[in-house]
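Only one chain is included here, represented as structure tokens and corresponding to the form predicted on its own.
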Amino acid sequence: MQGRPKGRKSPLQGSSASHSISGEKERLRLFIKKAGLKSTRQRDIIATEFLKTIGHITAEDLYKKVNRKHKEIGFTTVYRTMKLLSKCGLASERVFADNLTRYEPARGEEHHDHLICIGCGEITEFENPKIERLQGEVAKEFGFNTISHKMELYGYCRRCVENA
């Protein structure tokens, strides 16, 4: 059985992307008042933009975006929000052998991958059922009790290899 490319992920479009975000922004506040934190304007904004991301952000990248049309949002917002989504179980951090913690919105979607070109950076997510079932027969063969785990394959993307 062949991998699935899952590529890049396609934008939320209509009503239920607005649903969905004002659904996992409702998640946040909760979070936030459980935890005794207070509900900002800014945190709303960040939370707002980094949902509506398609793919891996860093905090740095995120900055800049919610930077351009509120300056008044500084750096350190942008990552203690980033912090405060990834424990509330709206993002995921990943970092890739750059060393740069990138953030993708977890929106329930089943495990992936990652294909990461070290030629222009463009990180492909992939889901392949043989893969996953090979590891947890390695696992067992070891006698080792999974929790979790992740796979990136490093390379040069199917454009970088045709520019060379």
Contents of the next structure:
There are 2 protein chains.
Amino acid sequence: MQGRPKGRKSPLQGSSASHSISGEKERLRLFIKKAGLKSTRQRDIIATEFLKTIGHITAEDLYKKVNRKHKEIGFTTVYRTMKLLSKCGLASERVFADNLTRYEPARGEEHHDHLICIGCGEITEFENPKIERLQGEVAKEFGFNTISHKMELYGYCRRCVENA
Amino acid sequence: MQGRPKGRKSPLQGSSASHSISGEKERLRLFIKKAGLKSTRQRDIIATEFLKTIGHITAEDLYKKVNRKHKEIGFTTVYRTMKLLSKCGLASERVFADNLTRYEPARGEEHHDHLICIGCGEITEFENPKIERLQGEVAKEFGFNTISHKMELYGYCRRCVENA
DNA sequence: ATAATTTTGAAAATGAATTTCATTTCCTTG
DNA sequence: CAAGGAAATGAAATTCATTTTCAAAATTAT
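Structure of the form predicted together with a further copy of the same chain (previous: the form predicted on its own):
In what comes next, the whole complex appears, and the chain from above leads the way.
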């Protein structure tokens, strides 16, 4: 019924920032070679644009960014490249309450959780070792072998609270 | 392209159980009246079937259960009735990693979180006041006004670990 | 260069969720 | 106990993000 998303939702997401990307692009190149895949101009452009991103971005929004400079690159390729980056560990896929799939650059940090502002859409990360430990205790109590977890707080960020 | 879900996923969900339902049905009736809505045979049947449920069920699966005895009741009505039950506080909507919307009877308990078995699909609930408190601290630290939160642990339940 | 394989991009398909609309049912009020 | 106005029903259609298909183009190894 429709080729690809026609744009909707997804308010805020971080923009670009200075960050040493070369190492990550090398990692992608190695992964591609090892998997018998091919390095392409498109993958390079998309990965570069993505790795400049701070925060969380949908494939759709990344496509829009890429498409500004490279009209010939299609949504499908951006979509597939993000899947590829996820597989090789350079991106993390996240789905929050609005049911859109977002990607964030995975920079070998610890696991972290999220505060999601339902006012402006801002997504903030946090880590809390104490909570992690308690989660482990809960799991043990249930004989549960935890593979991954997610924890999200929804509400209003400081700025939205102040401007209310 | 398609009328309604044609069945897929959603492995396990609790079946019926003895539980005093009359109070809840009364609550539904009051809500309906106060909102200027109408009590119908279908709503009664669907609500009754749902409130007998233990655990988490999709609209699709609830439809299948209802439809066994009442061929004339359609999916859309089940879907809309679940939305109604959610609005009046008798059901909680939940979306886990498989992106299906599930409903669980809301029996005025405390907030609780979930362990989701990626082996058999079992969903277990737990409460942990210490974690809740720490969440509050995190929020305070960020000046964040929390409205709701979700926390889910994904992994293998005791039974799946033992049978591995 | 050539061949073999993968990638690309537009369009189509998918699947759950939601809406539409003609008909039926419910709930007053007379 | 009508009758009429409002809401509910159910089948089909629509929506929308996501995923797949397929013919043409690009990449890599030979």
